[in-house]
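Next up: a single chain in structure tokens, the form predicted alone.
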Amino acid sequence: MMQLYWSPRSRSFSALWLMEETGKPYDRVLTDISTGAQRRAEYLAINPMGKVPALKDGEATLAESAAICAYVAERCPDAKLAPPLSDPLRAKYLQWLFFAPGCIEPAMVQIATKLEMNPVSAGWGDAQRVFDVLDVALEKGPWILGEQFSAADIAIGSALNFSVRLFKMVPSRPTFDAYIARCVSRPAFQRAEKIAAG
């Protein structure tokens, strides 16, 4: 059985939501970052970065939310969280799955810190462009791939929920609000939120 290392009020939420979407049993291993549990040797053996979430599946261990999303989606194909390899949507699925940590998260940091970056030097370009591109992509809806919900929606939906709905770091837009509402209405999201709240 997969073991998810998580902590309340952290980036672990996306992995909790992911695991709930699979419908498969899994063990939750509380790694409470408020007590420094992520710095203990036994946890650092799983994720040397000392961050949550992390996942253990037999002898396999991995960290990084998007990697966990990709891994679990492939390990649980009946959950239909990723287009099959032969589906042309697979390319956009991978693009959007990694857009969350590669573009949205740095853009959130840029906004929160008021950091001025040369858009040519920053891997994400600039925050305004990141959210403009995402706005256009979500207009088609209901999900980032159109009709098909995927693990990419978990990555993007978690980031928007955090930055727009919960912490109001990113200005609200009608497209974002509608997308977040669709994410929040999913039973798996609601179960994950209940777990995260304790």
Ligand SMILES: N[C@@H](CCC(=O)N[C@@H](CS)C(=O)NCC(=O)O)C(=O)O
Second form
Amino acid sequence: MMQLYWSPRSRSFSALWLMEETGKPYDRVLTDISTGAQRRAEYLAINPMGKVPALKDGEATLAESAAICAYVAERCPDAKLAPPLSDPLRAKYLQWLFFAPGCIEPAMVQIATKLEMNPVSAGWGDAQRVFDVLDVALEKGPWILGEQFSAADIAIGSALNFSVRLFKMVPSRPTFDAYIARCVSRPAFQRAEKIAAG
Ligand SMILES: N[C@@H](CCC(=O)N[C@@H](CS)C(=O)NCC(=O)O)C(=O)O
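Okay, that was the form predicted alone. Show me the form predicted together with the ligand next.
First the chain shown before, then all remaining chains and molecules of the complex.
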């Protein structure tokens, strides 16, 4: 059985949502970052960054929320969280899965810190561009790939839930609000939210 190392009220939320979407049993290993548990040697052996979430699957261990999304989607094919290799949608699935940590996350930090960067040099351009692009991509819906819900929605939906709905760091837009509402309406999201509250 997979073991998810998690902490309440943290970025572990996306991994909790992911595991709940699989419908498969998993062990939750509380690694409470408010107690410094993430800096213990046993945990650093799993994630030397000392950050949650992380996942253990037999001999395999990994960290980084989007990587965990990709890994679990492959390991639980019945949950249909990733288009198969032969499906042309696979390309956009990977693009949006990587867009969450590669563009949304730094755009959120840029807004929070008011950091000025040259948008040609910054890999995410700038926050305005990131959220404009996302707005267009989510307009048709219901999910980032259209009709098919995928692990990319878990990565993007968690980031928007955090930055728009919960912390209001990123200005809300009708497209984002509607998309977040669709995410929130999923039973797996609601179970994860209860768990993540601690
Ligand atoms: N890039 C990581 C970021 C994870 C992360 O920042 N986790 C924070 C909690 S939200 C953490 O573990 N902080 C504890 C620390 O840095 O000591 C991911 O996407 O999973």
